[in-house]
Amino acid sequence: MSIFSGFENIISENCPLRDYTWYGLGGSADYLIRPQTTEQLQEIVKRCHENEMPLRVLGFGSNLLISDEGVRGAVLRLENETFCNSAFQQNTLTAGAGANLNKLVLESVRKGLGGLEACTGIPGSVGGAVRMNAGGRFGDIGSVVRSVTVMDRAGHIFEKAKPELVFDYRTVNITAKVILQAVIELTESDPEVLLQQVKEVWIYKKNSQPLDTHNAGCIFKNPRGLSAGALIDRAGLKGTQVGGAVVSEKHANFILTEKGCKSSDVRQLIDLIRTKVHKQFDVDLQLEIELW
């Protein structure tokens, strides 16, 4: 009998994930997973880690690369409803893990609410954003954002909130596996000069890095007072080709891909840069993308 015999009806088993990734690559999961309630979730992940089943959880899948052979385990799927409602009220905003992080900012602009602008364009889940602290230079989600409810491997679920909660570059101290919801605190503004950032920010991104390709944002973190694409660069790497993937003309820690790109092609070239990198300016790049 399958450990989770009952949930037949949210379940897809040897399920292709590369549809669910911006990057389009990648095998299947064993089992894909998508509740509908949280008391499905818990019962779920309790399954998983009474049978010691590999549990991942799968956002909008922007920063994530799936290896050629596929996902041994369970991977869940945050996207019914009940994990995607948001809430407005006065200065704070409520979003459970599933829900749209840029469409937040744009109704957080309208509402006249500020905090948020410098997630523009990024096209991620508020569970995905907050685990990985995602932001750029115009600043992170992690600087607004006060508490977050988790949900633990044996299924219990507890809020963490600053100052316990603690934010760092790319990163955050959860450990729990599953992010249910985040409470944000925002700013009262002018939603024109709100907008107006929000622009600047948006111009930015378009004429520094390549949208318009199948990418999945930056693949290496900024080492501590450097640049990683200013060091691949610098390294000649621009338009470094492996199979079908391909290092961006356009800003060196973006790599994009071809038609007939796998994923070993890219991890390929990943390891081929930090090689040349750490070759040639004795630096260490460390991922920013997520690879399973």
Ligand SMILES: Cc1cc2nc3c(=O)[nH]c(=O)nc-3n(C[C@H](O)[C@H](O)[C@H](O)COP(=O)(O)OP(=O)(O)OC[C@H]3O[C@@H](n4cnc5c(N)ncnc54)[C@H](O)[C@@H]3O)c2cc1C
Given for the second form:
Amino acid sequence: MSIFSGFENIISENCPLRDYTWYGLGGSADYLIRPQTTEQLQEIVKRCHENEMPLRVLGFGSNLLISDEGVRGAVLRLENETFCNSAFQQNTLTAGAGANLNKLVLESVRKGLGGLEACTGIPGSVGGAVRMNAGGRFGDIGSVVRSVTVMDRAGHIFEKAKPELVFDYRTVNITAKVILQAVIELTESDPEVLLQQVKEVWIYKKNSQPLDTHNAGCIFKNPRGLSAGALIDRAGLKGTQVGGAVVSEKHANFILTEKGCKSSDVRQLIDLIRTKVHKQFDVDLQLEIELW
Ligand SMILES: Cc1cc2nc3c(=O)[nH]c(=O)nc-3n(C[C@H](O)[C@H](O)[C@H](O)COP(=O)(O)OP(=O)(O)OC[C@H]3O[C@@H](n4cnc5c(N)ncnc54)[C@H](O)[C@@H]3O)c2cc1C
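Next block, the form predicted together with the ligand, ref. the form predicted on its own:
Below: every chain and molecule of the assembly, starting with the one above.
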């Protein structure tokens, strides 16, 4: 009997993940699971834990590279309405992990609530953005998140709030498996001024990043005080190609894919960049994207 018996209607076996990621690459998950209720999610998480089955949570797949061999074990997708709802109450936004961050940025701006503008153009879910402390030169989501509701591997649900909740560069100290919800503290502001700020962030990104391509945002984290993109550029790697994977000419920290590209092409190009940058500048580039 399958460990997921009784949940057949929310489980796809041997499910290709490429359609769920921005890169559009890679193989299948043994099980893709779409819980419809928190209780279902709890039971699934518990069964995986009891049976020592690897479990991952997939957001909008905008920071992931799935291997060509796919992913063993279970992958959760919190796409049901239960996990995507959001509500504004005065200055506070309570957002489900599956909610679309970009839509919430615009909704907040329309309501004259500031704080999320730095997340303009980041194509992720609220859960993924919290996990990655998504942001950039204009700020990051961690600065406005007051608390999160999470579920651990045993299915226990609890809240973690600041000051125990600590965000750092592209990371947060959440060890629980699943982020369910975030409470975001916004500030009353003039909608026109906020809209102007959103436009500025958007124009900056449009001018500096290859946004109209298949990619997963920045591949590497910026080493302290340095720009990963600038190092890759100075190593002469713009336009370097392995199979169907190419270093962007517009922003060297982006790897683009051409038709027929395999996940392994991107991985090999990542290794090549790391080796060359290390050789030339003695800097070890750390990945910002996750390899599954
Ligand atoms: C064109 C483009 C531009 C980008 N620009 C930026 C940028 O400016 N700044 C920036 O920081 N990032 C950027 N990114 C990367 C990416 O959008 C962010 O990291 C985003 O926050 C990832 O969210 P996601 O929902 O897609 O997460 P995924 O990519 O699906 O997952 C990322 C990680 O979050 C975890 N995760 C997702 N949901 C949950 C959950 N509910 N509970 C627990 N863990 C979860 C996953 O397990 C994984 O570890 C960009 C990506 C693209 C494609």
